[in-house]
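One chain comes next, on its own, written as structure tokens: the form predicted alone.
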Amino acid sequence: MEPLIVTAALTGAVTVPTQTPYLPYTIEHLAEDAERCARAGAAIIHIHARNPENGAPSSDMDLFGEILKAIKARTDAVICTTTGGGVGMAPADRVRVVPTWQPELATCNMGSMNFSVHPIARRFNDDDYRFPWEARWLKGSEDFIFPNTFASIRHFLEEMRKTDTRPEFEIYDVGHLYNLEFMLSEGLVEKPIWLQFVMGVLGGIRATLYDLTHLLDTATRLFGADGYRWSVIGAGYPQQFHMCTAAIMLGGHARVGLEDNIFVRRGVLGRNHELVEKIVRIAGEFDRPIATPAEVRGLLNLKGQERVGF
């Protein structure tokens, strides 16, 4: 098997300052957050970014560039930008990080769903929150639709185009790899395509072995056996660490990090480089290397950080 890539996705825009005090938001903390997953093994750092003030995510594209620069100050690790955003931030604001800065990598969602974490504020009493945006946010995504429609998705791939930037595709469901299909065919898509399945989101496909597989089937039915890779995010705890395990030992590639799981065992709170040492000890355990930054510039094509625009 190839070497492991291992993604830190750092912060994310779901979880929030409540949830765990390792949270990363301050450029400083992300900035140290990323150099300690790169000396773990994490070869790609996804990075969101967040109000320093009272972490509340942002798309601040001079915010953005600061926490980017600090990031390539400390790690030649690859830096791949979410597109994604946060909870009703228009699709023109998200993608201004591909023009404005344009990364070796970016996120690129291939479908509209319901996007929802609404359970989470249960957990919670309203004076639990230490920032008042954080109960809303939580509560509020009960009725939201993350929009993908098909003319945002070829306005990023084109933006990704100009730029040389390799897109990430985000694949929340089967019906995501379709819409890919149907990009490839228009001319939109490149491959080997670098495909994350994003798995335990509540509106998207569950994170289970079962569906592991039928994601894995159909990519190689639409795409081929060496026209994709993949890696695979497992939305909380046990199932990011399950399904990473899984990835492990069927030749895809792993992400881990506070966007997606905030515990590094049952009930324990762990730190982002906490979680990249974890998956990297299992790999370990199956005899998988990890692959460094160089190795996945040369398996994803990426065009170097000497050609970033920070």
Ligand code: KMH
Second form
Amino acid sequence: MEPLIVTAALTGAVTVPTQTPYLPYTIEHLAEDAERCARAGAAIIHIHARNPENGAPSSDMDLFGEILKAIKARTDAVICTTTGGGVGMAPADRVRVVPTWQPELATCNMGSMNFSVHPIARRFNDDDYRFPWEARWLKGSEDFIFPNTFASIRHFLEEMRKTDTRPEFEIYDVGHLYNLEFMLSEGLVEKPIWLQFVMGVLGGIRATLYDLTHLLDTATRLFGADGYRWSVIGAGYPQQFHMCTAAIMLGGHARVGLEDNIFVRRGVLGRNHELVEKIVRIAGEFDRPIATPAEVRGLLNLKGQERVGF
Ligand code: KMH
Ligand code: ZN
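Could you switch over to the form predicted in complex with this ligand, since the one displayed so far is the form predicted alone?
Every chain and every other molecule in the complex is listed next, the one we just looked at coming first.
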């Protein structure tokens, strides 16, 4: 089996600061977490921009650039920037990070969907929140449709081709694999394909082994066993570690981090690097070696840190 590619998704645009004091949203905290995660074995750092004043998701390109430069200064890990942005961000604002900062890797979300986290708001009283935006953000997601039309997906892929940025295809349901097959037939996608199965989001496929094998069977049927590599996200606890442990056994790759799950074990809030340490420990128990950033650049055919724009 290939060495295990561990991705650390540090902050995202869904987890809110009131959920955990360990959520990084200042430039220094994000850079520090990135360095600790890389040291613990993460070869890819997946990053969103957040307002350092209040932790609100941000599409500010200057701020995004500061975060990217701070992380690059402290680690040689591959940086995968989001183009998913956050609730309410227009596709044009989401994709701007690609031409602006020309990352090696960027997400490409493969279909529109309900993307809701509103049940999380039931854990808090309105006066519990550290920042006013949090309650609106969580509750408002009940009426949110995450827009990824064929037109916007085509535009995102065309932008990535211009900067030799490899797409990480975010797959939230089996239909998204058929969308990807269509984009492949349109000549917009090169192989080998890098899939990120995003499982357990309310609005997408559930994070179960049955659903993971269904996604894998479909991907193999569409792209061939050698036509793709896959990583998996399990949203929440214990789904994050269930899905990633399955990936360790099946030859896939693993994404952990506070973007998707805040617990390192039941009821215990974790720091980003502790989540990385846990999946690296589990991989060790299965004798699965951990991929280095250099190995990842080779496996995913990335352009190299020297060719990014930050
Ligand atoms: N927030 C994750 C559920 C992206 O950033 O474009 C999916 C994700 C996609 O990370
Ligand atoms: Zn993300």
